[in-house]
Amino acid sequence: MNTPASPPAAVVTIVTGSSRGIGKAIAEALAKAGHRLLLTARDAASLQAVATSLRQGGATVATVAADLREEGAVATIVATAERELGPITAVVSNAGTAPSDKIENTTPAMLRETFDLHVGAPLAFARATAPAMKKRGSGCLVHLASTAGLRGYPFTAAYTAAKHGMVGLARALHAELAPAGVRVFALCPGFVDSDITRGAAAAIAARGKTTADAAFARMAAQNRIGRMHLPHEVAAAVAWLLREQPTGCVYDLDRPTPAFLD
């Protein structure tokens, strides 16, 4: 008598700031390809619209208001995802933020948000699920970075100097986790037509010399695929990471044919 075969095992995501944009669109995608998620931001209301919205179609999906810069929130978060989800196989360090201003305008404070959101938090993350995942011999983390960890842009100080550093954590847990069995990615786009990148160029615009319709503009410019990239496309990337796995770590997606970077 043949022995049935085991279902597979469930596939745990955690998806930060999926309350909107390109974390609801991760969220979307990865609930249509089959994880149990839990989903986390700030925004209690929104973030409960959009797990209903996956709920209504089949998906399996908790939730934790919380924000990632208080101490104890990722303790929170992992806790409640092992206990209503089970075991945690990837997370999608969405959450950020993207203030815009001239160099003498750059604050410390700025600076620190920009740091505990890009780096602190996926870092933290890792801290809490690595060792588990490294027992099994699986698991994956995925940080949504951008272009602007990988060169520079005008007016971004602190951004662009917290998405260099989220890019270096993600090289680094790579080269530590990956012996292990854990995928780290940096995935790279470019600007993305979000309602962080429409405030920034609203932000310029509030300065008195361009327009918002012309910031955003210049911005989808200098996107080498010579436009403003889609939540959707993030998505598709970030499910395709966590689908295949590759051996790469940093992902650019800002080109005609996205390519892992040395």
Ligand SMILES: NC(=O)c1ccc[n+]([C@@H]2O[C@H](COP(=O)([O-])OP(=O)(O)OC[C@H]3O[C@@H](n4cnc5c(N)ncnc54)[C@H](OP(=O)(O)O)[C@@H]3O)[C@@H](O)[C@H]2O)c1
Second form
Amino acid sequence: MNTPASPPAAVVTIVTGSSRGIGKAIAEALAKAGHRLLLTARDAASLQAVATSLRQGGATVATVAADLREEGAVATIVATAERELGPITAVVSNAGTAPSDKIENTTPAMLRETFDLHVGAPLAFARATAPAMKKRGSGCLVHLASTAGLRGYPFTAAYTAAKHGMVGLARALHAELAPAGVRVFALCPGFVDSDITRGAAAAIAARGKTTADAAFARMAAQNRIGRMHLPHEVAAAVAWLLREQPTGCVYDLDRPTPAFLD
Ligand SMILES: NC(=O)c1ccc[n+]([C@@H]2O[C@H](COP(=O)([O-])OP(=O)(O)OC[C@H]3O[C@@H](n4cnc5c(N)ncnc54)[C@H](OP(=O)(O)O)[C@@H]3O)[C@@H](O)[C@H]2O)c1
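Form predicted on its own already given; the form predicted in complex with this ligand follows:
Complete assembly follows, chain above in first position.
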């Protein structure tokens, strides 16, 4: 007698900062790979626009508009994902801002806010989701870090410190959770063509010494790959990590082929 095969478990993934840029590209790639998605960012309208377009392509998508720096935001997102989509398979902590200024203008408040978003939120997601993942012996936490988490860039003290914190948090979580079957990754692209880099180029141009195009080109030239990374390339790397679940933790994308660091 044939035993009926049990249906494959649904893959439920939370993607933060999925209203535009890299997060939106990640949501599109994961929807294509069959993930059920919880999308979150602050701006409800742009979030809805992404969700609607993914649903039109056949994806199952829930949304929560929230500021991740606010108390209780992560708990609401996790509870909504579990209620509407099922047990959480993966969290992609991608939401971020990149404040840029001289060190004398980098205030403790700026540092705190940047850490809350890039380190505090991923930690809160790990606290909320790791216990169930450990019990199941599977699950994934992906931190969208940066080469600013691996080396220093000028005029970005708060961001560079926070991204180093994000990579450090991934390493600690990896050490603690990998033995229980939970994979933790920090993915580190160089400069990516998105609102963050376009905004930074415009801000540099506004100081009057160069054009936005020239500033954008200078950022691209700082990448080892010699050009801007593209959001869909970063998204493909996230989809690969979630699909293949390799054993490493930190991946430097700013190389001709993604380089495993440790
Ligand atoms: N662009 C680059 O060159 C680059 C390079 C390496 C790494 N990264 C990292 O990649 C990630 C995505 O960057 P991106 O370039 O795609 O930026 P982006 O286009 O500006 O998108 C940022 C996303 O994060 C959301 N977000 C920002 N602050 C938030 C908050 N307080 N609470 C909840 N959501 C928030 C934004 O939506 P709302 O504004 O509606 O909240 C948006 O969806 C960031 O972590 C960034 O540090 C970027």
